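There is one chain below, alone, in structure tokens, taken in the form predicted on its own.
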Amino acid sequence: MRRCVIGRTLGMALACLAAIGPRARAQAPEPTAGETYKNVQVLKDASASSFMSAMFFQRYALGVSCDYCHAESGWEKDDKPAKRKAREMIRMVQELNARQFEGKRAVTCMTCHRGATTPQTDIAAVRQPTDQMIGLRRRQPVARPVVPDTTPAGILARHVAALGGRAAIEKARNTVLTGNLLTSGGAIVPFEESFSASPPRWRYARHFGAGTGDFASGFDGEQAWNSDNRGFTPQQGAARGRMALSAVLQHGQRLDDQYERLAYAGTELNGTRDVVVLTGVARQTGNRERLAFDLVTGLLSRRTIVTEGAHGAYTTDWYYENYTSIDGIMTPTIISEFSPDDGTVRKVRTIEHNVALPANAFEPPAKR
């Protein structure tokens, strides 16, 4: 076992990509929103996870936080007029799509609100900087780089080789990361993240300190769970799928086992770096995803997840940067996650493979 100390600074969230496990076994049907949450009146027949995705979608579409509609003393309460108005707007959107668009999702909250609580009716003028206008006139065509192999199998094989090769990856029975998490609210939070390769298991703990306490999420091979200052919550449906996927995306080999309908989608810029892009659907979650691999190094640099809800879709971007080699395996030491209104950046301080973990390392807090 080798321990790497990388440095102390900021830090970021969720999984380094990893060795892929078998396809998830069939799960019981997910409960509906009406069965799971109190006082659901409009989207009660939607699955619980789809309902929560719809809540986040509305939050992003209006540029607000959850307490804009919900009372802190009880989220099921109808104390705020904004919550009652939200139900009216949901019904309006449903009826409009049913009557005018044959039931297709053509209109959503985002169609009118565009990140504001009050929809804009006027179109504002936009001043274009002079240097940008001159730059457009002088800009020369840029030749796009040549991709050695545009097949999904070829791109993924190059990624595995860039990580260190299948033999080196398979020697890592487990991995433990520690570091600091920087939140969009300015907090710097110590974290630990653990993976087990076989069977795929995962635990991610954040230590917010006195007053807030520890937040933890995990997948023990069967059950996915979350524990925070609201208590312990088992995760089902798409939420369970996300955690199960985090458990298997440790070192990045056999990504094709986790995605259906993988297809080459061309090249583009990721910041200043050229990347080659694959699109596909994650088996564990059913979400559409885009995987961007650095054209020079072959390593995964960005993962874009499209979350479908009962009312619309939104994207979450993961960035993987500053790879370093530990025991012959390349691991990103800066990992960032950005949703439409929130973000975290993780700086990994230490990486250890093949650690002597407790037998209950991946179990929920109540069993530890």
Ligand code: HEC
Contents of the next structure:
Amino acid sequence: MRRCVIGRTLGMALACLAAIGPRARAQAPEPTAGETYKNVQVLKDASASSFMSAMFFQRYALGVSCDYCHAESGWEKDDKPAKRKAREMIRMVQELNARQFEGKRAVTCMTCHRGATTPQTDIAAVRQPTDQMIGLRRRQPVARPVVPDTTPAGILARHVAALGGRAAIEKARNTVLTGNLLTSGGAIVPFEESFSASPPRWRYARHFGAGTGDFASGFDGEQAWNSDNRGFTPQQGAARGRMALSAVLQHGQRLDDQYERLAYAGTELNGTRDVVVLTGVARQTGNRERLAFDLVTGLLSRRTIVTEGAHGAYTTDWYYENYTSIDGIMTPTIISEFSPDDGTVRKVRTIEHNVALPANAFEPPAKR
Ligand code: HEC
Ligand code: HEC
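Requested next: the structure of the form predicted in complex with heme C (HEC) (the form predicted on its own having been shown above).
Then the entire complex follows, led off by the chain already shown.
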């Protein structure tokens, strides 16, 4: 196992995860956590990736970072009391669900913890906004929005038309975006992101500057890879699927064919805008997703990705905002990603299509 400094931010934890992740081949059946790690006692039969998602789930459910339970000396060590307690808790939850809820996932860490290490026991009073109580801002009854077409095919067709139409989209052989990534820690990090249309390939590079250097991830049509200050790591299994999907999605431009079991799930509010929601399962990752399209413009405004862990699920939200038309194709210029405890925002400054890219533009740095 390579040494991995346990980070406080999601980005650092994901980089750690890449460094300690399973080394399975993409197509081979995934090894279990018991086969992959040194000291997994309870969740040993879970697949390695659902085990790691369970670690993230625990982190989010307790509102802590990985180092709350794990010591710098090694992930397998049991020297922190919180880790030993967590193992007992996993057993408790398994027994509770087996005995009381017919083996269903009725109780998870979240049921009690709700983002805190010590679950709340008393119920606190909530102050109501006084202006609402005295009627100054009493809410107006909201008219139910009318959705022109509630079939998944109709909603996706409207989205493609809103982007500029299939013909305009297909004229772009590749797209290069540049701008700044704003991190939750307050850093402003220049980035470039490039996509090629066929075959779908993708590269996303971030320049953290002195001390940290350049981070990049990519998918060259075959191999998914990650490269950071700890070196180069090929990505397998679920991580590879995510990167392959990033290459195809091009910020929401090629949604059709990427999902199975698409179904209309009604309308809701996304901020102040009405959105039309489709649910489905992404073919490349197997993750359940919710796709929200702006009712007025038809454009994709949010993607919610559900990650199933061995004993609970969590979601990640992507928001696509401030679309602008370049060469007749609409592209979002503010793209944000939020996990339960971290967030980043990409502010796109330049968008170019059909750029003369070098032949190895999407290959891992080792080959460049
Ligand atoms: C609430 C406590 C807790 C948090 C938070 C937590 N873990 Fe764990 N971790 C555990 C427990 C407990 C085990 C052992 C599980 C078992 O025995 O089935 C474990 C095992 C592991 C292992 C296996 C090590 C080995 O070789 O045996 C890795 C790797 C790991 N965790 C990574 C992480 C990462 C990365 C994070 C943050 C995203 C994280 N953990 C957050 C409690 C925690
Ligand atoms: C039925 C409610 C319940 C569920 C479900 C539950 N916990 Fe707890 N957990 C508690 C309570 C209550 C405490 C505090 C107990 C104490 O102070 O001794 C606690 C304490 C802990 C602590 C010690 C926190 C500290 O003070 O450092 C850890 C770690 C922990 N839980 C992890 C988990 C994990 C991981 C899960 C999911 C696998 C989980 N818990 C599920 C009720 C629950």
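Positions refer to the first chain, counted from 1. Computed from a predicted model, the values in this text were never measured in an experiment. Rigid core (definition): largest C-alpha set, two forms, superposition within 1.5 Å.
Asker: For T150, state whether the C-alpha moves by 2 Å or more between the two forms after rigid core superposition.
Answerer: T150 C-alpha, core-superposed: shift of less than 2 Å.
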